[in-house]
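So this first bit is one chain, no partners, the form predicted alone, shown in structure tokens.
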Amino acid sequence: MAVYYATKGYVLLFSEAIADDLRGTGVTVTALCPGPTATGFPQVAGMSHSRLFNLLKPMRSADVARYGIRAMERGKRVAIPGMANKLLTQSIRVSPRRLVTTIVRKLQESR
């Protein structure tokens, strides 16, 4: 999971940098950051019994896709669907890194 999350961080920062490079060209880049989503991912990743997918109610994939398309059409650089996901992403900015990694690890564990 460490590589998975590090890659997500890289893709987000890379997307924001490309979006800035393309500013004024008419081309936009949107990074969709949905949080837990009801797909086959938890089963394939062996996470179907994790707290992440059981404590939090995953969003429906169709709702996430619609949100992402609307954000892309508006030219938003980062699209985070769902109020809980938005609050979580903001809390990460002000929380100590060690606390964040501990909480994420706990969410990955089985109930």
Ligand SMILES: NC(=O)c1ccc[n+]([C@@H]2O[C@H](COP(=O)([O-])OP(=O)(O)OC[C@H]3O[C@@H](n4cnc5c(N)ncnc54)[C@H](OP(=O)(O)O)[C@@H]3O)[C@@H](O)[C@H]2O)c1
Given for the second form:
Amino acid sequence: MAVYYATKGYVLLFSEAIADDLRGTGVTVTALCPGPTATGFPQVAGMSHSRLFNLLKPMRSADVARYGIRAMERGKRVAIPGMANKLLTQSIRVSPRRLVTTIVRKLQESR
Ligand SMILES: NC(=O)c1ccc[n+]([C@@H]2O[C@H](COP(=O)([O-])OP(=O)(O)OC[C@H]3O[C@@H](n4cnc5c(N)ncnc54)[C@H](OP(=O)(O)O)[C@@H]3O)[C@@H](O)[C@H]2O)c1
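Now that you have shown the form predicted alone, what about the form predicted in complex with the named molecule?
Starting with the chain above, the whole complex follows.
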């Protein structure tokens, strides 16, 4: 998952940068950053048995999509659906990287 997560980091920072480049043009960019969501993803990614998809209750894909569309309509640059996901991302900001990668690894592993 190292490449997967690093790529997501790139997409987020790139989205924020071009959102700023486009300021004042009437074009907005919104990066939708969901947590675990009930889609075909866990099967395709081989993560059905991971703690991430079993300890946390995945959000419904329709709710995530609705949240993302509303955020886009409001011109928000970053949209994080769900209170637990919001709290998680804030806690990551103030946690040592080494602790974050250790916890993320545990979440990827099977129960
Ligand atoms: N589900 C989660 O928990 C979760 C959490 C955070 C972020 N995300 C991100 O959300 C995005 C959508 O994932 P999802 O959960 O909706 O997964 P999904 O149910 O597996 O859907 C992925 C979709 O992408 C299409 N696709 C895959 N490779 C493609 C390609 N090379 N060209 C064009 N289309 C392609 C698939 O089409 P086919 O069905 O035709 O193959 C499928 O419709 C992904 O970027 C994922 O990383 C998902």
